[in-house]
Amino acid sequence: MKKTLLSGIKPTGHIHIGNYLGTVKNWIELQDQYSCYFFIADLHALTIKLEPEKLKKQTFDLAVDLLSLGIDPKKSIFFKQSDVVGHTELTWIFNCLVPVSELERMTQFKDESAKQPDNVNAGLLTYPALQAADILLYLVENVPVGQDQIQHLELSRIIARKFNNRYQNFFPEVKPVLSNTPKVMSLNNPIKKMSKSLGPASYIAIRDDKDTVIKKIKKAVTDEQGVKNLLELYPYFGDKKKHDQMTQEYKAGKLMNAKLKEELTISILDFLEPIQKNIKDYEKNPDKIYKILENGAKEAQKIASKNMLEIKKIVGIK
């Protein structure tokens, strides 16, 4: 029997191939190492502000995203969080249970909230209780992390066992899979992490079109740092032999940096052109998607009531 594996996604906007590269590669590949879940963490972007008709347009979005890049709802549970009831109530019980103190000291609590200094809500610092409801929910074992990410699962593995010393043994000891992700450096600030928050000129979104490719590679930095960055990128959509040759050039001194461009750039349309062909097939047919997550939703709610029954009898509410 398969071990089961759980990771949510924010709809914040189109998938870039840093999204891409840096997660949703991975989560493609464990589909059959695991039994996974994969959710649309709507509940979680509603601690910025985002207009209603936008988050719904950006739920859907990422949902033919996912599903286009090779998500597969025959191989893994895919729905949106907030059609499964249990991740708030779980937050709550989690909430009575977690210390201020631990909260207030999360790395991206203090981060958001500079983002956000007009905006500093009460979910933002208790995101990370939702995190560990989100996992602790279905008790599953393992949960795909970079290494930026560990500081999170170290929360909801301590809530856990908060739980299990006050109550009763009930959730698992969660196990991060670590992967060997890529950092994908900025297109136009390659000493930053690739991100929205940098403008779409930093990055290139699964949903670009061959003009906007082409723009932004040729416009992407060329100092020593951002050569680096763009032929570290190369092999990730490029040819093997060709990634090696261009690296002897650029040890030589010898490497143009028109010819690695246009490389990267015809690498990169070549990985779009199915992808984005995907995308046209499933936005003729709204409906189907909206089925997937439906019937993703429901196979999520089975378990997810089940177990909630139980943690409302442990705590007493039931």
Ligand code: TRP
The other form holds:
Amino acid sequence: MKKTLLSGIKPTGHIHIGNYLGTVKNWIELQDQYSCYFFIADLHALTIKLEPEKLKKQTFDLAVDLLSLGIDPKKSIFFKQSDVVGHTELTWIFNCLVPVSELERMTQFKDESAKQPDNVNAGLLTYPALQAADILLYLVENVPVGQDQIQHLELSRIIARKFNNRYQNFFPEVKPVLSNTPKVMSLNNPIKKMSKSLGPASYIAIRDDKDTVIKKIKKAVTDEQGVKNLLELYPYFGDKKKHDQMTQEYKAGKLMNAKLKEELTISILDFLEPIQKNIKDYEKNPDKIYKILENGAKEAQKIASKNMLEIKKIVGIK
Ligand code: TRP
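Show the other one: the form predicted in complex with this ligand, since we just had the form predicted alone.
Below is the entire complex, every chain and molecule, led by the chain shown above.
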């Protein structure tokens, strides 16, 4: 039997190449080795103030982006978190186990609270209990996450241990699946990670049209670090031979920034073309997206209901 794996992503806007190389590419590759659950974390997104219509659209668009990039509903269970009721049920059980002091230690809680000081809601604090529920509801053992989520994963392990000690041994030890994905840096601020919060000039979204991609790369900062970043980004999209050649030129101090930018632009546009075609095709047929998410939720719900019944019996509410 294949090993199981789960991961989620919040619907906070369109996927950019930093998200793709850092997260989604890895997911796509893992689909063959593992039996996978991938979901859109729309409940986690409620911790941020978002207009309901916007949340709805961002969720739909993210589903389209992920499918267009290669998340394959025939291989993986792909769904929306809020469609499977067990996530919130298990969160409550975990809320009653996890010490508030552990939640208050979380870096993401501190960062997010600082970002929205007028909206430090309880959901921001208990966010990791929901994340632990996401993972443990399906009894998966492997979770591919970036460095920034390691602390949440560690807290999931603590919660599982607390449950197992207080009641009975039920939840497995979860392990992070780390991959050697690159940290893609911002185009307009080469020492910072590519990020939506740094504005559109920071990133290339997978939906950016040709002119936008050309303009953004043209405007990319080319100080010493900036050039290094662009050169390091190139091989993920471009030709290996050309990369070797440009690296030689770079070392000899002869690489022209304009040439590097032109080659990078061509390679990224080539990469984006088939993906944007997929996006267009999916958008012609929104019902297909809803159907895929619905079917995914049904599959996930089967496992979730079975495990949730066990859990309810163990804690004495069934
Ligand atoms: N908190 C994660 C993030 O911000 C998203 C997420 C929610 C997640 N639930 C998860 C990731 C479960 C892995 C497993 O990126």
